[in-house]
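Here's a solo chain for you in structure tokens, the form predicted on its own.
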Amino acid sequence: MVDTLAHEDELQELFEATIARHDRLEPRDWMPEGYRRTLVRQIAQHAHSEIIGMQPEGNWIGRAPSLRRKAVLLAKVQDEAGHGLYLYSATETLGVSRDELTEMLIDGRQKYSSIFNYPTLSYADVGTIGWLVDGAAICNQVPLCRTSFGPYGRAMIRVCKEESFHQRQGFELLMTMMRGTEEQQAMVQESVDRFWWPALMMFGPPDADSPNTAQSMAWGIKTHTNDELRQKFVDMTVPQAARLGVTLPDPDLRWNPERGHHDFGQPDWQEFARVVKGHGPCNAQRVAHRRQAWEDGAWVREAATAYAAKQEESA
């Protein structure tokens, strides 16, 4: 019992040495079992956001104004797949299969980024999502790519250079719109006005209400919190609102020359707190969504499954 406990704490100091140089973790190292767990929650609620985000922007592939803008809404809608099963492998390598995410997911035992329990009212809405929503993602996830777990790191280099392009290609869009018709100028403002706020909660809740943030940072998965994530994104998006001629609904918002910051407003966090508890405008509509199309792919697991089963008796 002696020589266990002090394995246990030789593993632990090794742990601790290779968090404190800013190197990374590997999948078969020794990690405490709550690194682990809490890698397991964010990995895969990052992935289940990859996937369910595909409903939103989904519903307006058939009804974009032209073949081009099909294609690229479409090629979008299939990156965001791919962002998903990165992600999803990359949670695997820690001992959890994607069956079992997917069905703590769709039994709520599992959550994904609340923007995306908005509905798209308006095809302005696929350039708003590109240009807050994806900007949003930027901010979180470049620093990720430096994360202490390998597997998540790696993918998110991919992720990261692939939602870049998206946030170029919505701000894009609505360039477009916004040199087009009063109506089509109005249409991107009323969709910013419905999309600032909940790209603002997309960094999660003040870090003074954060249960996560100062474990997660210590053991650096994170290298931000979510309040300095959500000023870098403030400050990124004021000029790039200026250039497209929109006013982000925000009377609070103003440059503060001693902070070298934008000052702005806080989001309703109760709002936020309806929406993560599954009481948003569009939550069961999305879980739902999931869990058809999950129980509509049984026969391709199954078949699959029986496949590689038949390959390895025969090898």
Second form
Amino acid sequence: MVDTLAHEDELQELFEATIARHDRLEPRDWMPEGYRRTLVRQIAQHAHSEIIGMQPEGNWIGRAPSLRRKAVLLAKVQDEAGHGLYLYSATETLGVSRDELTEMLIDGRQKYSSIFNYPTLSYADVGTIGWLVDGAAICNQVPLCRTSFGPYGRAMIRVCKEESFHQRQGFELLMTMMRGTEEQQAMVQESVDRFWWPALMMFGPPDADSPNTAQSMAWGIKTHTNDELRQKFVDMTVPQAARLGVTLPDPDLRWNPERGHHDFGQPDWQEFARVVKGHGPCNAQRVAHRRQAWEDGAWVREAATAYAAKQEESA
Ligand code: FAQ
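Could the form predicted in complex with Phenylacetyl coenzyme A be given as well, to go with the form predicted on its own?
Expanding to the full complex; the earlier chain stays at the top.
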């Protein structure tokens, strides 16, 4: 017993030394249970967000205004599926199967990003999601390329490259509409008005109300706080909005020369809490759609498992 405890102490020291060196933990390395649980929570939530996030934009694939726009949107939505799969694979290295993760999503035990509970009401929303939602995702995810768990950080490198392309296609789509008719310009402004505050909520609650940030930073899972990344996003987006010619719907938004950053207003945090608890405009629809797809795909999973077992038998 004493030996086991001494051994655990050594393992804990090794773990802490790895974190202190800003080195990476790999799946077979010893890690504290809390570290593993936090990673499963965050990476699974991230994976679910990518998969649920296919729905709002997928809604416009059949109604894209040209073949070119349709091809771009199809490719983007497929990229999001790919991101979900890399992230599920990273979570599986922590000892949870993809089946278990999906079950936890569809019965509400795990979350996905609040942003995907808002509807896409006009085609301009496809551009706004690319510009603002992928833009926020990049701000949050570039630092995650250096997160302390190897498989997560490596998945993020590829994901970020693709998200950059997504953001540019959104900006280009909006710029094209802003050069169009007055109706098209009004569609863009209306879409930005709806998505601005939910995009700020993507970074999570303010630091003072974020139960996980301090421990996740100490473990090198997160390298910046929620408020730091939200500020970075605002500073990055304001000049882009000016270039597009849209107004960001925040009367308190202004440059603060003393801080060297923009001051800005707070999102409605009560709305955020409602959406995260399942009471946003589209929560029920998003989860029902995912559950249906999971049930409809059961025969494919069974067939693939049976085929794999046969292959093993004959090998
Ligand atoms: N929505 O203590 P914190 C994308 C939860 S991918 C829902 O601050 P943490 C690509 C949080 O889980 C977008 N829940 O938590 C794309 C925690 O839950 P608990 C997804 C939220 O983890 C683009 C509780 O609140 N990106 O967009 C949200 O330290 C276009 C307390 O919060 C990622 O997942 C929220 N917005 O920090 C796809 C990035 N915020 O403990 C398609 C990775 C917080 O009750 C189309 N994740 N919660 O279970 C992260 O960086 C972090 O998990 C944060 C939250 C920053 C999101």
